[in-house]
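In structure tokens, one chain follows: the form predicted alone.
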Amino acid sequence: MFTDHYELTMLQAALHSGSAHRRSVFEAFARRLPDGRRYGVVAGTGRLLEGIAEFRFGTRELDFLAARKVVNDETLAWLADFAFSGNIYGYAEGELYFPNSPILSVESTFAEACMLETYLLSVLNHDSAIASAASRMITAAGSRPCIEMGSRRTQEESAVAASRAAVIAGFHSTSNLECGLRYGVLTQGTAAHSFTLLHDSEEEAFRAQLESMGAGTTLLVDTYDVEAAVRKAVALAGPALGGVRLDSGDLLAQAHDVRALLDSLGNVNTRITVTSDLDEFAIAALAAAPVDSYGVGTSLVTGAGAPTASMVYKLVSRAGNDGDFVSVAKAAKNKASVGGKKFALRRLNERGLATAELVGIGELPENDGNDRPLIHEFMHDGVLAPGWTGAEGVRRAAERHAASMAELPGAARRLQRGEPVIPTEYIQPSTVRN
């Protein structure tokens, strides 16, 4: 039911008119980045397969769409048996993209393709944005690792989700729990401001979790006096001290005061960990302080002002009374696109750095000797190709994104608003056909 009413109601009238089982290629793509992004990041693939091997109609929806009166018996029945059985293939998951990359191409029925839309964008869309985001803060950050820590800031599915895109795009660790059981990424965490406030005093509530948790963990130092707060903490656990947390005030001139006062007192190998309302320009600004590690939420579980990759799913191609396919495209003022199956290699130059992203119509763009094919199949025939959900899904994205910024010419890494680093050009068929 992670669809919309309208997608019903079309099937509806596709079954009417007998045009629901015509064999149609719809494609998922981003018409333009989000102002001034100079690249965008592919995210939310491997969730999006998982979603699509379990989409069914089970009997409580179905009595659900009768009630209401959604849609006629006819279409009830058919949504009794749905289950994908058709090929989707598109970019990998940590992949790059720009405007107009075929991002995903979804190969079956009319009917099929349909019901997959709005579930489809939502997840592409939502977690997209999010890596995008992450990054970018990675960028920003440079060696020092990144936690991501969002998830009292949106929705809790949406806090997987996001967690979970955060890693792809090189984030370290995640505070939410769900990601790490799904996924098997790296959880961490130690005490919030209660923890403290919960004792008769900040000493008492530091040897409690130093007691517990042993000296290699993090104490939050600045619930009441920061520098009274760090000379209980070397007071108490000595040069062990994992690391002290600032989550206030000015972090550049705390992260310089504190560093000079953990040196004074022999603790050189405690690490600083920032947090509060970080986000990539936050983090830049932060890049000579002496910082260890950075905790990013609200700012990254928002899209870091782009809360959405604005993805749109567009029938390309479609099957004619003849059986043989036809290029389709909407015409529309400002929202038109482009008809055909496309095809996608990343232009590499001598060096290995990408200069454009060749988007073949019909066919694959010629390859000059060392280019990369972008397009990858991730379901035939509605089975799943293996590698690209769970655990194993999530880090071969991290790589794959890893491996796709090597690519990049330096200008992607400014955080300065500026144009796609690459272009995008299409190159029509050799021979006409779709």
Second form
Protein chains: 2
Amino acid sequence: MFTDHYELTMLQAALHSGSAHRRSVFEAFARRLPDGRRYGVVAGTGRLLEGIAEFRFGTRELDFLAARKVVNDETLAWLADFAFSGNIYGYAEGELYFPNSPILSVESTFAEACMLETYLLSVLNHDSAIASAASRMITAAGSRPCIEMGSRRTQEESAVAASRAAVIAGFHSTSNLECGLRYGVLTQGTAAHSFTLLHDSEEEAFRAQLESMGAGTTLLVDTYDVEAAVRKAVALAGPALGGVRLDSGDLLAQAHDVRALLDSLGNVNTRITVTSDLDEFAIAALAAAPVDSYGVGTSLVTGAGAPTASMVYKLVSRAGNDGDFVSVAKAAKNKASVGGKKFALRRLNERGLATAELVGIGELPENDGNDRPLIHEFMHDGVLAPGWTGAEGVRRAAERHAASMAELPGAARRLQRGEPVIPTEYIQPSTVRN
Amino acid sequence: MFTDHYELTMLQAALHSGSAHRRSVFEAFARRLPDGRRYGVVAGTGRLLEGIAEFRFGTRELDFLAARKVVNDETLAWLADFAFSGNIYGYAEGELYFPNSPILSVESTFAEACMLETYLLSVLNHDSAIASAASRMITAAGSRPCIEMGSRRTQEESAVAASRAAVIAGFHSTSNLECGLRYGVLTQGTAAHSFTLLHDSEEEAFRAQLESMGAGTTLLVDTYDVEAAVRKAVALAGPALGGVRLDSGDLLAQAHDVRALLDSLGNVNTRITVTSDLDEFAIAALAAAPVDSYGVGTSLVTGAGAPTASMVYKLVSRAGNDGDFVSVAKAAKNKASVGGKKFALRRLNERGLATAELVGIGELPENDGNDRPLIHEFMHDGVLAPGWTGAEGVRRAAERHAASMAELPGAARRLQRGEPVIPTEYIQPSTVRN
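Right, the form predicted alone is done, so what does the form predicted together with a further copy of the same chain look like?
Full assembly next; the chain just shown is listed first.
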């Protein structure tokens, strides 16, 4: 029952007026990107579709609503029978978005679309915020792998979703086991400072870890003195030592020192992982340091300053008494056009680089080859299309993200604040052919 | 399995070395408050205790860990039998905290305490961040009720936790139905713009809502023209109209205009609710406006600029081979004292106002009357103490929060950035008596 109280009172009043059964189109979109960001990353779609397919009001929920008198008996009866039976279409998970991109649309009765509002926005707003932050970190990290390890700095279920979103945006792996279990992503981790402190000496701790996990493990070397720890680690593990981890101090200087020390001891293949409160800027600042991988936590799971994507879910058109669709909008922003399904295209130039986000109402115009259609159908009459959910959905979303990033002009990869890297243009179907 | 990969690899290595069974004390605390905040609010404790009491590794989890070879057979066998059997004590939920307040301590074997780390920090870091933000909003709102309505701007399970944390910090109610169901808190809501747009006219929408929910409902009056909507609402509902809601525009000016209009139409008892992207500063700015209640969303659920409380969970002492506890700490910060249970007191002056947070190691010194002990035992040998969880826990936490706030000096209620409003002082037991 991830639903706001008012969704149900609206349902009750709409059932009363009869308008609950009007066919409607709701659209989720962001009016703007977070301050200074050049693009956003759609995430959460697969997770959302899994949830919508199972969205029901059970006995426990209905009893609560009845006891609290949240809604009347007619509404309770409707809720008891509810299962989403409409259509859902929109941007593929992992795809980039820009202001007013029609990211997800729900076509159903008003009543059904209304039930999904809160849940749909929760998922998309959270997961897209994390993926959008993660994507910038991946850009900053270049070819070096990033490991998501922020679970402890966000709510426990958010942690699973954040980890999933990070992997879609290009993270190599996560510390979150539940995410590994649910979505098949790679999990990683070795030991914390407490493990060293538990033992009577650092040497004992290292020995226990090496004996139990093999020389390929990564040893945490900054509990006491880094140089002494690296020497101990190499003495115990030999040249096969997998890696060392630095979690505090001046990472730039330490990475150089530790690399030189490891090399001087013959451990040229021992990797260096750094993990101390990194964000996209700290990662970029370490580009010239001999670091092999980054562990990222707090900044990632809190959206690097933008913890929510600020998407909204608006009724954009609905049937009138005659069954014909009419566009609707708050106040004077109404646009004089027939509502219904929107189309969206990414305009690509002759070099395959994106130059604009084209959005229009009505049917998709015939494609001239350079414009990439962005809208996919995820659910039809309540039935899920294959390939968007579960582990396969995550894997495909990560591929989609990498491919869409490759289309963006280079300015998108600058970390500095700026405008959306391509403009969103509204077009009439007839103007698309060029 | 809200657990980081490395908790399990540490467990494996510690089982191997035998140190996994050493008695240990881990402590959760925040080294600092979010930038500029004067105090923090402990939240999540009840929810956490419910989760720890049920924390198990089931077949699905164990199969995954085995298939991925995350840990060896000895460790899998240990996990299959795991149920937390130690002690947990700390600050009451709703209590205020300051830098280094010993918010929650776990006393058990290393292995058991290690299993709880990620989950414990997820819950406390998220919920305390939300409660800390919510408390400032409540201060800004004075005697006017605040309604939590941010579910759509955060992950769906975070939304339930955020709503719960907001109520602990003084919010009157929430839009989140699941929170109402789980924790017995009051839920509220009426209708959105989409409800008005669904109907052929605003008048039809108002009529439907009034017929279905009665004149005491709150009508949303800013879909088209506010003045016209208020006149329609009063014409349809009469003087019994419960309230009107404003969700856009210049709320300060509109609140004055709408109040004057309602009064001129005889609706002196119709309330005004405002709900447009409010934060603690916007609420404060409306203090002189004729507003009856505030609906708060995005800013609340994202922690008003501080989405995580940055608490850490550190091994502070553990038994050696002889069974005696020794204090441990990373690098040179080790303190020369015998570890174990910490005590904490809030020092109150003769007027009952807090002047310091006193923290010490060892047994609680005898109290002289003015110092309020802060540590409670929540779980003993794995058994929950009564009163901290469920709806009762939330109710008591809200009372605790209000009582603790009343003890703070006035400077705590200023929204401006500043230092923690009372200092944290480390004391030896012998120096406490004064």
